[in-house]
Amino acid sequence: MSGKPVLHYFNARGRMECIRWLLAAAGVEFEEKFIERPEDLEKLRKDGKLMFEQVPMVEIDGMTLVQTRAILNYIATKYDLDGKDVKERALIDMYAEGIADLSEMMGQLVVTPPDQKEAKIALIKDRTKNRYLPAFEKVLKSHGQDYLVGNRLTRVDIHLLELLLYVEEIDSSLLAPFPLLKALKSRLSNLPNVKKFLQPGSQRKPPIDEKALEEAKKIFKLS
């Protein structure tokens, strides 16, 4: 296979959104084949496209890749967004895991029972302002550079920008105490490829709503 990468997932953020973000930031055009019915998912499985019988899946450079982190690592390496040496890559991986931890908490919100949602949001806000954002503010303050690692754009900057935008969706005031993160968000948002992805009509997905959640449950046969 040649040409544009093809992304296989349902039409929502989920575990594919960070992949969309990274491709867009790298200036890579991609196609999406949305899984809209249980039969679509079953066909991918029967065709042997899903190694572990789950998505996301990306067809790129003649390969069929699954597992989000593996896909992100390939894209980052191919487009020189993974650091210049093993030490930088270790920092990138460490920061990315922290971002993933908080992102995972936020992603669980949509399936949190209504009577537990308020407590879940409170926990997310606490972790955001007292654990995760202070850690990244400290990194930026420690070296005084424009990017998190190596004073150049890497995948972890893009992951962090995506996270900061999700934080703002929950409570925009959470960013107020972190001037360096606010400045980073502004800088990254004005990079040409990122700016384009932030425009209406791009392949960026909106927050998942009840309708999209119900559709996902039907596709994946979740109760």
Contents of the next structure:
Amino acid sequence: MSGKPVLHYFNARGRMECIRWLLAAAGVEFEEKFIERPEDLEKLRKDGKLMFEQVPMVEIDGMTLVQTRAILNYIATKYDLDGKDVKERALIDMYAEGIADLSEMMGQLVVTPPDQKEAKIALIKDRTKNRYLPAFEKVLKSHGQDYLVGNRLTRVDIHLLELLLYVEEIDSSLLAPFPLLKALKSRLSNLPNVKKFLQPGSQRKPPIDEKALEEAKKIFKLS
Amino acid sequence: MAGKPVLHYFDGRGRMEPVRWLLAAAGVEFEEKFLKTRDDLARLRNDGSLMFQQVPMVEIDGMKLVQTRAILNYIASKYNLYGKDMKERALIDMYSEGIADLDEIVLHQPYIPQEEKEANLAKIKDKARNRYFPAYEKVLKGHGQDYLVGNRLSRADVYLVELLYHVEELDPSVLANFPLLKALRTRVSNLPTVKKFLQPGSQRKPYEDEKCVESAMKIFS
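The block above covers the form predicted alone; next, return the form predicted together with its partner chain.
Starting with the chain above, the whole complex follows.
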């Protein structure tokens, strides 16, 4: 039974945003059912739709998939955005996991206590400019191609683009020393599906604001 | 250039243990180069061997792979432990990621400061008994087959069995209400490659004692 994938999550970036990006880049239309009150989450749990009682959850091709990486892997394979063989996939996975590590640090910022925030931001900036961005600039320099792996668009280019936009949100000067990453960012942003997703009115989510987060914490018992 | 995979890590479970289990279950011999000092780590970094300056790192088939999931995905695909199609892989990924979430809490236990150990242990017990183990028991009950996915051994079974042993070390009665998990563990443990890995003298690592923790802290601080 086909139909559009249905994404179940809060109306926020969180752990679902990378999935929205990948579907959008693949040109796949999707629906979203937002969890707005505790009852919404309870219902999903009671209906047995969440294997580990958690979201993100995506209904796709008759499956009720949870776990961000499981969902991303399936989408990438289905829409031909994964490597063409086991070795390309190894590179894609290695790069994507590095991106995920830095994204995870950024994601934790919203739940970092105020007295620790400054130190956390300093660490993120340090890792960004000394560990992660140099690693990806080096990859692009080494083969001189337009994409990270296999000379064609794969999932990891999209994951990296998303990350670079978040890096810019934190501090736009962080990208300055990385000309190849800047070029990749421009190139990817001009792909028709990506360009569309970057326009206002798309399903792309804005950064969470502190007030909305406080509200959500009060409403939900976030575990 | 073929040859045995070489695992670079310290002499402890940490984030490398699932890699050891998977290679062992696949019947693949591997070598280990243990980091013993900060200088060993620095040397690997200066050689440009570590894409993100971190271990685990595995030299395999001409690649220097870092990131545990990248390594596990490659091994699982290469040795046919990753399902027969996209849909089986989705289930294997979903199950493996759940195990990884629980493992993330479990693998930290030796490294947690003494005063926080009890709380972390309580968290492990709660999540294992109330969230994760029931989910996998339900999968096995649902299809009544011998393995989690596709009626044959996959990486998900190997990882789950590893975790069943590790959680039981911390919570000896945890498996009491999960007969199908117990049966899976027995079945997988009796496979010749796994049986061998479970014997003393194999490359399987013990629970990290204080000395091991101290040594790891020195290398990575």
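For the two forms, the rigid core is made up of the largest set of C-alpha atoms that agree within 1.5 Å on superposition. Note that this is a predicted model, so its numbers are computed, not measured. Residue numbers count along the first chain shown, from 1.
Peer 1: Once the two forms are fit on the core, has E215 moved its CA by at least 2 Å between these two forms?
Peer 2: The answer is yes, as the C-alpha of E215 shifts between these two forms by 2 Å or more after core alignment.
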